[in-house]
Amino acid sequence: MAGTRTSIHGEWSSRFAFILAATGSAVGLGNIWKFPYIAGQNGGGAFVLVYLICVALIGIPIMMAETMLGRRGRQSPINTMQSLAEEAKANPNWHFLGWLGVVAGFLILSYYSVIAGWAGAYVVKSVSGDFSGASAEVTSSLFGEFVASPLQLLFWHTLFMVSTMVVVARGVQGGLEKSVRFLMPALFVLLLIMVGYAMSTDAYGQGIAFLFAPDFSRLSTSGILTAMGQAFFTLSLGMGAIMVYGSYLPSHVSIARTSVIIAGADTLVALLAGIAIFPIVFANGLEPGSGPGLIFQTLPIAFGKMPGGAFFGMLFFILLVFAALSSSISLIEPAVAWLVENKGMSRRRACFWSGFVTWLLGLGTVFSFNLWADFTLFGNTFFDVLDYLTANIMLPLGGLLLAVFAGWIMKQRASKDELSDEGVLVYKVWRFLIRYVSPVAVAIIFLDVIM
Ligand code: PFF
């Protein structure tokens, strides 16, 4: 019999519901804005294979996991793992686990809404005919006139993030759950179309092979910790998100098919906008290793030249904002969720706090474009500190810890009662992952970069 708790905070209407709920907070920035600009600054091929073995061998399994543990606690991923070292009779102090999570969550929020404002931009410039004919010096020297506005930068990040806690406080199975049924699948529609343009140009093969030709000439250490902190950033793992959505879901639905149809939607999205921005990228001799506005600066090319391309390009940046949006609901809910339970907030007061709190801390990376960018760490801004130590950091540390807990620590009559649907095979091979290969692949590729 699985997990009899229920959470106070409701439950998904069904098994699809979660699928698009977990899908809606796994594809987002992480895919399309991210994916491509790392890979391009890693090398391409090998990096990407890299990418795809850890989402498979780690990632899964660990989503496996987080939404097993969140189904078992059904609360707050801080109070889930209280209760669930409790009933494994293990130290208490697990709970902090959950507040890594949290403080992720903050910290990835307050620069996630900085990009999003970034694609909410570039919906009023798609329209306003800014990309028509445009050339790649225009498009670069658009985007860095953009991003060298604080004002610019701060509207739309605000913007934002008023939009995210407008959604949360809501409720996440509110209206989220019924717009994702048409985001998601137009999205991915429209980068059917990008792919279509891209295979137009003359570099298609280029970008292809830069994409998919493995050559680890070209791929260093720290590229390999980038991969696997990028396989638990786009599957939002290792911080509580997927274990929150976890702790909504129906029991008796299972949760190995899910995590496989979650992670590989998550991932087909990633190389369809890979496969789509390479191409553009080799067409018009732009550096694949531009950084953070590679997308911003191929794709308005595009735009500019294809029939009806202002049109498109608006429907991609709304399209990419509500990505981004059912991505950044989860990345607050945990904190959300705990401030509700513990401190006896209402929803919306609850909101309005972690809410602030988000906000003010993404001014760092919006200044980290301009006013700021001369303040570096070893040449690293803001900016690029918060990414580097939440996705290659936290988040594998994160995932460390849950597969040690999920493998290790909690009783394995409890993980095989929360994972009875799934049948006895699937069971064994999750838990041989779980215990074996997720955390120790994650210490080594740990090590490897301390060393
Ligand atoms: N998975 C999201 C993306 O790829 O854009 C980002 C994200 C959401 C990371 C939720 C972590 C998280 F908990």
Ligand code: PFF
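This structure is a prediction, so every number in the text was calculated from the model and none was measured. Residue numbers count along the first chain shown, from 1. By rigid core we mean the largest C-alpha set that fits within 1.5 Å across both forms. What changes on going to the form predicted alone:
Once you line up the core between these two forms, the Cα of residue 53 ends up 2 Å or more from where it was.
Superposed on the core, the two forms differ at residue 271: its CA moves 2 Å or more between these two forms. Once the rigid core is overlaid between these two forms, residue 214 counts among the residues whose Cα shifts by 2 Å or more.
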The other form holds:
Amino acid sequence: MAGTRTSIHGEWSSRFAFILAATGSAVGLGNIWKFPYIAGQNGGGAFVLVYLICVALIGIPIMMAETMLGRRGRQSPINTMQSLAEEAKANPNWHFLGWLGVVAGFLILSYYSVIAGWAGAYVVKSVSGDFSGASAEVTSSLFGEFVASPLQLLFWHTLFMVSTMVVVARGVQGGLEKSVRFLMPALFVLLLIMVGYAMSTDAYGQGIAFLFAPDFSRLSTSGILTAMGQAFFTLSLGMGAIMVYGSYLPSHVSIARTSVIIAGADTLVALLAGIAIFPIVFANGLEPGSGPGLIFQTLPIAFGKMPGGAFFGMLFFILLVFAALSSSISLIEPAVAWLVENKGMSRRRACFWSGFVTWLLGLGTVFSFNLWADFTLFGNTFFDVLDYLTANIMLPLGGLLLAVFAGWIMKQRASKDELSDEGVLVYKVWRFLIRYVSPVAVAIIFLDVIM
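Can you now output the form predicted alone? The one shown was the form predicted in complex with ligand PFF.
What follows is just the one chain, with no partners and no other molecules.
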């Protein structure tokens, strides 16, 4: 039955196009913003080693499963899960797994757009010389004043959402594919330029040793769970993006090989980000484990001190914007696909309404840092609630259910049909991991963050 369904939205023109798109979805702020500081907080090399193991045992099997389900269903995640549940003669409520992914991606994009807007604003700040000779107090003050301004956040949030909508409205090959063919090579080039600068600093060796020399005495149980969680989340699993991209994948393309390449490219970006950032941090006597502020409050100090700092600061924040945009187009695509399939909308109209509602919801995040900062739910702002709900509950739950459906509910002949090009050994290893290893690991992550 493989390849008998066709997507009304079109297909990727090649395996390379799918790899670029899925890598673009996976590569985002999590790789360049989050990975370096959580590696810094958890002992560097030891954390990286555990992270790589988790990518292999959790990330790749679930990515293969999500891509396989998408290609077999050839529809939006919601309709795909409905069709596959019927095919497996399973409970029809499995279509709610599709809803879970679509809604999670929708909610994530609403605040992701705001954070991406920060990166856009910092491109301008870098060019304007705002970081020149700045101390920690100055960069902290700059950041505080920026997020305290609802008008500034609203402008950059709006600009980023409009950019996302323009790309997605142009379709699979005309919009998504064309954009990632530019964004991903540009992202790698910018990152390599930053790595080249890091290599010229006196602290390059110290940064490399920190990132790759394992120090297990600094790795706690909490750090191991953090590595497991990062390996899962960094690949954009459980939010409908990989499933909908898989629905556009030609039937002759190997899912296993593409999943390995995507996971490898995603990991490479995260490691290159660490190679670029840590030597700069050490060269300027800064703290590598300084948390989320590493990008927006700590690195500007370094850019303000280094020769050509305005230029390299601009490059770095452009890099962040490109990474965010390549992810954002995948986050909104599942909702757009569903509206086209179920409501008879044109793609442009579906994109407008999806984008508008996402933008509207994003106002809650914009105001969380200023006008609504004192309005909390259980001690958390609107942004904190959305972040916790999606990252700690919806995504791990979605990943767990994906593994269960692919490994236990979907008929073995159906998964064999979609993975027939992979070889008997690859299929057997994947099936063992997706049935016994990945779901247990994701369940541990899930239970750890909610307890």
